[in-house]
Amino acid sequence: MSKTFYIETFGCQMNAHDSEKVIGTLEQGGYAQVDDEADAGLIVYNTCSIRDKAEQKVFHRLNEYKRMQGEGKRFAVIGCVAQQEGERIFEKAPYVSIVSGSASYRNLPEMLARLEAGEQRITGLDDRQTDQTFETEFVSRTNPHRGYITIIEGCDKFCAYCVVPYTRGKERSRTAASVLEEARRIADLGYTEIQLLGQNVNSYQDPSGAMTFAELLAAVGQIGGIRRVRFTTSHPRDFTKDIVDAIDSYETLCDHVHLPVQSGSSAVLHAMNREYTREWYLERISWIKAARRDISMTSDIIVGFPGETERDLEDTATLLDDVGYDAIFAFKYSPRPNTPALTMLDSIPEQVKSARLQHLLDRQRAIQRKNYERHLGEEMDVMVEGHNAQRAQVIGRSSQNKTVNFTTTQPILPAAGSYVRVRVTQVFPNSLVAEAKVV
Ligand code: SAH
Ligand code: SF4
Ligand code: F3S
């Protein structure tokens, strides 16, 4: 087997950044990255099964592995649909080695070792006890300008309808000594933004105890270099009020907090063992509204839970109006493989959930429309992430994570990567335009 590999990554983004150690650790044993499956050695595909339909295009990919073989490549299957399909992936596709997910992704060396040695069938499969992270120092950063930190790894939620508490194994949190070091070593390099990851980033609980989440946010903050700190994803359940005060007393820190809610109904949340009410869930809304800062509020929805009526329908609508969101994902249920929801009727028929999905997604478009009209003639920073050639335009971000389309009079554009001054001049429902600050 040639020591070149090809990658492939669906999924979060702490998949991504899984997929990030994940290379690093291949190079670092001697593999070389190729950008086209048929000149690789191994080829590795970091899988998602959160729906239904990421998981049909892993069955769907490794189908076409099929014609590959034969041509002495390896195949390694990792990340959610590896933990949740165990060894069944052997048999459904035996030309495959490695079935790993990600909570033993620390023994990658070992299991590369005994691919080499020409071993078939080697498995990482986690039981949920372990309390070990897959740290490295040896990480792809693939994004030029943010540099990802995953604090947290796994899930203890259990929500009735998610396979996350069931792919990634036990709620891990890494010190707080180990985070901030590798924030440094991330500064260090030049980068400017760095993101705290985790499925629920918010119920961090440091094992050496020294530091709550909202103290390791404010750490960050104040490492030299970085001008921008974001977290991502927070659960309702484990945001407190001090995570708000550091916004506030911070500017490092985003204006941004992504909360999913899932549902507006009290009756639905309890149904997805969500552990919280409306009300409960609006009081964190209040929080982040009472600040100092204006703080950018994004949430996740599923419509066509199991017994969800219109009624409920109808109370995640007003919820949607009441918060004033900047942003939605909303998904339409989708039954997974061992979840308690499965044991529920699955009982909206699919053009139920679709007229339901569209009704809340047009609800949320009216609210964005008016929503983004706050920023009418505002000034901001926007880090600048590339260049619109045919429209003349500079593509970059706000620190609230908004999408700033701006024209520049200076005869160089800026670089990727940099920061420039704009004062916004038209808003659109997903992004503004602006021009920049004559210096
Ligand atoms: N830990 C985060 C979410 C991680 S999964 C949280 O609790 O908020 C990302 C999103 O996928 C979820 O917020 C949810 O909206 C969606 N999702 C998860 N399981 C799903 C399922 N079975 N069907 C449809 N959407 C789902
Ligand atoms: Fe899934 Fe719930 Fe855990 Fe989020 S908190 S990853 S939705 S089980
Ligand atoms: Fe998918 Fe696993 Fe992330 S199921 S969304 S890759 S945690």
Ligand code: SAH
Contents of the next structure:
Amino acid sequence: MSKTFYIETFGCQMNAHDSEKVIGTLEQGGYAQVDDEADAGLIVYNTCSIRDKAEQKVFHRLNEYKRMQGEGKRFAVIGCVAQQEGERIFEKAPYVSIVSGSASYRNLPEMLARLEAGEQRITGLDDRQTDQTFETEFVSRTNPHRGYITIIEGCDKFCAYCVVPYTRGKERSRTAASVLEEARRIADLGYTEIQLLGQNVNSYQDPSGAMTFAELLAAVGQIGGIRRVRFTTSHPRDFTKDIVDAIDSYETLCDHVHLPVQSGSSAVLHAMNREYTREWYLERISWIKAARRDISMTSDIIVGFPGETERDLEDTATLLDDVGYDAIFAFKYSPRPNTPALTMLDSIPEQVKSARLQHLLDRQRAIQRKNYERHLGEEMDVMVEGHNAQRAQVIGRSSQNKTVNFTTTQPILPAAGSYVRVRVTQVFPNSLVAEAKVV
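Coords for the form predicted alone, given the form predicted together with S-adenosyl-L-homocysteine (SAH):
Just this one chain is shown here; partners and other molecules are left out.
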């Protein structure tokens, strides 16, 4: 097996950043990354099991890889589906050599050594009680302008629909000192934006007891050279007012909070085991709305959860009106392996779920159209992410995490990662159009 590898990543930002750490670990072990699976000695498939039929997608992709098994290639399946399916992957795809859950990535060097020594089947599967996190200084950062830092892994919430506690293990946090050390390294590399990650990022508990989550946010925001600090994803149960106070106090903390509600009905929230009510959630929203800064709010919503009534749906729809989100990510409920919701009677037909989802999306679109109008004529700093040659526009992102497409009269287009002051000239429900201010 040649010491080259190809990695394919599916899922959330946590998975994407995990892949950055896996790539760094492989490169430290003498492996070289290639852009084409045909040129790789080792093919790594980093999987996600959040969405419906995730396992089928994995095995379908592995079946496509099967044609390469006679070419001396080795295959590794890592991530959430690997943890969930375990050694069944070897049974369904016997040409796979490594199956590793995310809690076992710290053992990758050892697993690679065993692979190179000729072992055919290597398993790295931890139970959810592990206290270990995947810390490594060998991170191959693939995003050219935003540095990701995982500060907490796993989940202890056990929402009825969610597979994460079973695939990611229990909540375990890094020390604040190690997070700040990595943040300084990122700043020294020239990054100006840092995003703190966790399945429930605001559930962070510093093992040393030195800092709360809000204090850690503030400390990262005060590192020299850092202009923006983001965090995702928060859980309402652990969202505290001092987080809002920190955003108000430090301009480097982005004025955006993603706070997944999942449903606007207290009855459905109880069935989901979210352990808060509509009123509890709206109290936290009131803290955000009372801030001095204009903090953008976004959320996740599930429709069609078992037992959801038309009244429950209307509760969610009115919540959209009460909060006034700048964006939502809404999905139809789908049963996931090992979750308590599997035992609930899913009596809602698929077409009804689709209709309910569309109803919410239409309602939210009207809210966003009105929300975005408040930015017309506003000046803001935009971080450049790319260019649209066809429209002669620069693509950027505001502190509120809104997409801003702007034009400039400068002969040389601003580079990715740079900041440009713009004035908003046109608004759409999902983006802003602006022109660069003349310096």
